[in-house]
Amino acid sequence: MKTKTGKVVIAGRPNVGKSTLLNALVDQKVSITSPRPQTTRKSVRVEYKDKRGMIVFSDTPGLMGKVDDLVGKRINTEVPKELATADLVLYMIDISRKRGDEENKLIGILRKIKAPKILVYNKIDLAKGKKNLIAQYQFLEEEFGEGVMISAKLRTHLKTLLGRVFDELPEGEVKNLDPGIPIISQNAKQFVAELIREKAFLNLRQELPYTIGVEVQEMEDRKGVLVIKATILAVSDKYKSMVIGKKGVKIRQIGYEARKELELLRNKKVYLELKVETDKHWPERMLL
């Protein structure tokens, strides 16, 4: 049987469900998720294999509208760069949200990309009654063809979507089709840093995620215990205090949630030492 292979870039505006879709497609957590914009800051690439061939999925940050901060500007450069190398684009739309400037900006970029595209209507589980706004997007089918209706969260119609993906990809030789463990572009320290950042996003106030980063200084297996030492970086002492919380409540909760998920993912005991420091230059050092 002839196999298919290629790079598939998942694109969409913030919070459309790109990372949730990737995690569901490879049946493993490889990309962090939260309800906040800027959750995904750098593209995450993951190999997927089955008897039909191999796909390198790329989960891109959500393209934002007007941005003034360094983090936002860095994120917006990531999307066109990944799209330029795509063999196929999954253009994801949240049909429970109104079309806006971010959507129009992304459509303009996608029109310049020569790779074939599949229109993916996500969050059909939420698009009920007045929240079903698919009519605002169906004009796109004239350019991209009939859309695929899915719920990434509930894993609805993902087999149909994956079939469409393989249909569109070019033929190519794949020597080893053993699915195995998904290979991701992040190393272990980067993945742990992202997981800690996810827990911080889920526990902190709305404005804080834009001002924090995470660095893992140490990650070592000691007598069956995974020992991790990491730092949450804030751009000011004000935000540092907010991350720590009154009597250290916030930082303990972030550390607890990160440690429990790591133990589940790694299937071993985890010791996580988490501290908070002020470093107003972390975006320049970590994102450029």
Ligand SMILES: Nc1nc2c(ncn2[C@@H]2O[C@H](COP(=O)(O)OP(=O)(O)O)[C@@H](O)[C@H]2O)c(=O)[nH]1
Given for the second form:
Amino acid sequence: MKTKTGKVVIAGRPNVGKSTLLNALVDQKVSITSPRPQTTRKSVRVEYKDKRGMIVFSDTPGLMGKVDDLVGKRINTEVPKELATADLVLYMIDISRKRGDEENKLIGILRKIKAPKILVYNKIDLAKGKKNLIAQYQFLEEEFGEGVMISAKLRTHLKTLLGRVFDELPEGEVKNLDPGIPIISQNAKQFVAELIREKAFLNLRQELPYTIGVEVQEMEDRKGVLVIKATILAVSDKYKSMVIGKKGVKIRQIGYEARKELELLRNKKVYLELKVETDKHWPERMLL
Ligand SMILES: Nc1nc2c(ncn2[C@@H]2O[C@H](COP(=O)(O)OP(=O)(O)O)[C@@H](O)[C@H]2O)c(=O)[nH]1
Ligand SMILES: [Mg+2]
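Alt. form predicted together with the named molecule, vs. the form predicted alone above:
Every component of the complex follows; first up is the chain already shown.
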């Protein structure tokens, strides 16, 4: 049997579950997730291999309707760029949410992309009564073919989806089918920065996440302990004090959760020194 290979770009509105799907497909946490938009800021590219071939999955930020901030603008240029290099596109729909302008904007972009597309209905675990809005999306099947219904969170029907993906991909030689390093778009420090940002997103109020970035300055193994120095960057002193919280309670919680998860992932003790600093220019420095 000839192997198949290609780049599969996961596209969809913010919050449809793109990053959750990617983590489930590769059975590893590679992309951070949260209920907040803008959680994924840069595309995360990950390798998946099995005897059928090799796939590079690209988890993109969700395309947002209205954007006026720098972070949002940067995010919105990322999606069309990734889509232009796709061999196959997974177009994800959240069947628990109404269609809207955002969706229409994305459909417009997808129509211009020549690569084959698979329609994926996500969150079918929520498909009960009023939450089942699948009928609003079924017109898309005329254009994109029959959809696959999945729950990324509960990992249902992912095998079916992966089978469809391999069916659609072009044949190509894969030199090495051994498992390697799955994440190819970021290094270890960048991954840890992302993990800290995830914990911040989960612990901070609505408006804050957009204004923060995370940088890891140092990461090294010292006698079996992973020692990490990292900084959360806020665009103003007001946001800085919100990240710190009353008597430092927020920053401590963020640090605690990040450390715990890293210890689980790396299977070793982690020492995390986490600071907060005001840096008005972090978005230009880190996102452009
Ligand atoms: N109920 C349910 N929730 C999901 C499912 N997939 C993702 N979510 C949740 O939806 C939110 C957004 O997920 P995320 O993967 O960050 O979305 P993204 O912005 O498209 O990358 C998170 O709170 C996920 O736990 C699903 O299949 N069912
Ligand atoms: Mg995401």
